[in-house]
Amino acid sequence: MKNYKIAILPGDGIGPEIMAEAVKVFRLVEERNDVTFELIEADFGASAYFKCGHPFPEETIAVCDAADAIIKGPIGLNHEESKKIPLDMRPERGALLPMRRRYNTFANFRPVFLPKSLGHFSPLKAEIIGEGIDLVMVRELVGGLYFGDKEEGVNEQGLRYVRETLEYDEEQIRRIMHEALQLSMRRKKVLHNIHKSNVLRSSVLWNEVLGEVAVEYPEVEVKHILVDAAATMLCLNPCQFDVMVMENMFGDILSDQGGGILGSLGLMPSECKGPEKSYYEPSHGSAPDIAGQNIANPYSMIGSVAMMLESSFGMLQESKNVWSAMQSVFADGYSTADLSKPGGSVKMINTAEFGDRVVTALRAMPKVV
């Protein structure tokens, strides 16, 4: 039997809400597998700092450094209770980008899935979501202006300034385009590359490095394609991407489009990818408006479960598993008020309630064998 350590780290907000959910899942994929997993529960976060004095404090550094892998809620705090924490504690910038640094996380993946059954969903025309949407954003995460120097001060005029540095060398821009590409290749073997070329000279590096990959992958289409055009292209034909590459803060920006497209970021959970482990989170935010009601979707955050049983520990069929078991909920007419307006033929549940229907969904299917 395969035994596996999880660093379990809920974070803020409606974080511990939606984990609780994905802790379901892990129980029951135990039960179905010949296969154990060590949740170890950490604080991360607005909710560590305040308990600990520290967003990503050693306690919790030490439970991820043992970890295979590490799942983790959304963190943050609206922006009044925000200001009660030094700037450069807060959670973005004292425990994520640190995380990011620590496991050297450089390839985030993000899937832009929903079905045609689901389409319901999408602020999109049917006739532009078609048969679906199912495209995957891989975004280079370490590097760029998030990692690069910055400088505040006044300048010689007396005006106050601000310098950030937009920094990539061609070791960083090569391995995440051999992700893309890997990844291409298991898909429709169509890459899009999202750049900035004619302004930017780190994009000129970024497609020049490209070029030097892409001969390692005949088989795949490279398609180069503006930033802005592409925000653009997301909202009129979703349909023509595949696999999207895209250095760190485009990513950032068109993932974020990407759960528009969806209707909810509440849809999209992802993977951060570093060479020996990787860390799962939704997409979305902490939504301290909501928490504590029990009416936030788990969708992405079991969704970052399903993407963990396959990319950590290939469990590559109970993944699809997971996968079929949330969208069967929504299928049977059910959702949470965060995701879907009162009324009409819509049921709706609550969180637990969400997480309780994926679990019995997944129950009745098939074991794996």
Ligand code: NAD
The other form holds:
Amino acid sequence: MKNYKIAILPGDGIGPEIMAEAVKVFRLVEERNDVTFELIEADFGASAYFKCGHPFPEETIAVCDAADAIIKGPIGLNHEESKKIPLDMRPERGALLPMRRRYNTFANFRPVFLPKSLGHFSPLKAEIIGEGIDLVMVRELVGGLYFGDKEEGVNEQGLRYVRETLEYDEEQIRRIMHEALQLSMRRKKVLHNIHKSNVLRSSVLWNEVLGEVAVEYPEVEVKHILVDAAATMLCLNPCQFDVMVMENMFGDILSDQGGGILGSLGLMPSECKGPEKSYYEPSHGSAPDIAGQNIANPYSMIGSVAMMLESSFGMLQESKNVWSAMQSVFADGYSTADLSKPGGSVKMINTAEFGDRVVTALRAMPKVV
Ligand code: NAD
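Given the form predicted alone above, I would also like to look at the protein as it appears in the form predicted together with the named molecule.
The complete assembly is shown below, putting the previous chain first.
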């Protein structure tokens, strides 16, 4: 019997609500497989700051250090509430980026998936969705502007200024390219490289290093597209994409657009992979506008469980089963409020009901032998 320690960080806003559904799935996976999960809950984000005085407290660091994998809910507050926390203690600066740095989770995988049968969830027309949207954004997660040196002050003209640095070294680029190219090899062998080399020197180096690394993957066709054009093409022709690789800030923005073309950010799970361990999280934020109402879509959180089963524990078939169980809830005509349009045919269910239906569907599937 395998035993894995998993750090559970429910986070802020809708985090605890959608994490509760993920925990239901972990418990059922235990029942169905020769595995036990030690689920250890810890504080993280704004809630941790208000409770313990730090958004990534020492106790949480210890839990995460000892874990085989980490699953976290979204963190953060709305604009006004954020002001109650000093700048450096705010959830992203004080918890999220430090966690990414601590575990060096350089490769962020964000699947953007919508089968043809669920095309009605998308704001895009049926002819654009075609046979369905199925791509993965690979985002570099520990470099670039978000991690570069920062400086602010008053310049010689007496004007307030700020300077933030976008820095990558070739090794940082090389390792994300290997991840993207290896993923392309397992999929359609086409990689779209997202860049801005007509303006940014960082993109010139990015493209050069990709050229060097791609030689090792001659079967993969590499296509280059400027980030602004990629944003347009995600709306006009998303089906041309299979694997897309991009630097940190481009990935932050384009992956939210990925959620947009699916119809909801609630459909966006992710893996953040480091050399020793990965953490898993929805791509979206804490959705303060709907928190505490039991209406959030837990797909992104349960999808993060599925990604963990495959990537951290090698439970490929059970991971597929979790994905199928979630799809079957939609196929039965149910969805949470984010995907239910007024006057549409979708039967609206709440967060807990969605999780319960996933559990029922998974329970009905043949066990992995
Ligand atoms: P958001 O992603 O929280 O919400 C954007 C919109 O999507 C909202 O209308 C929200 O209701 C909806 N939405 C998001 N997830 C949903 C779900 N699972 N089901 C249904 N609807 C969902 O973006 P925001 O409002 O700009 O940010 C809120 C907070 O989250 C901010 O403090 C921000 O900094 C933080 N944030 C955290 C992370 C993270 O933890 N990794 C990522 C992004 C934003």
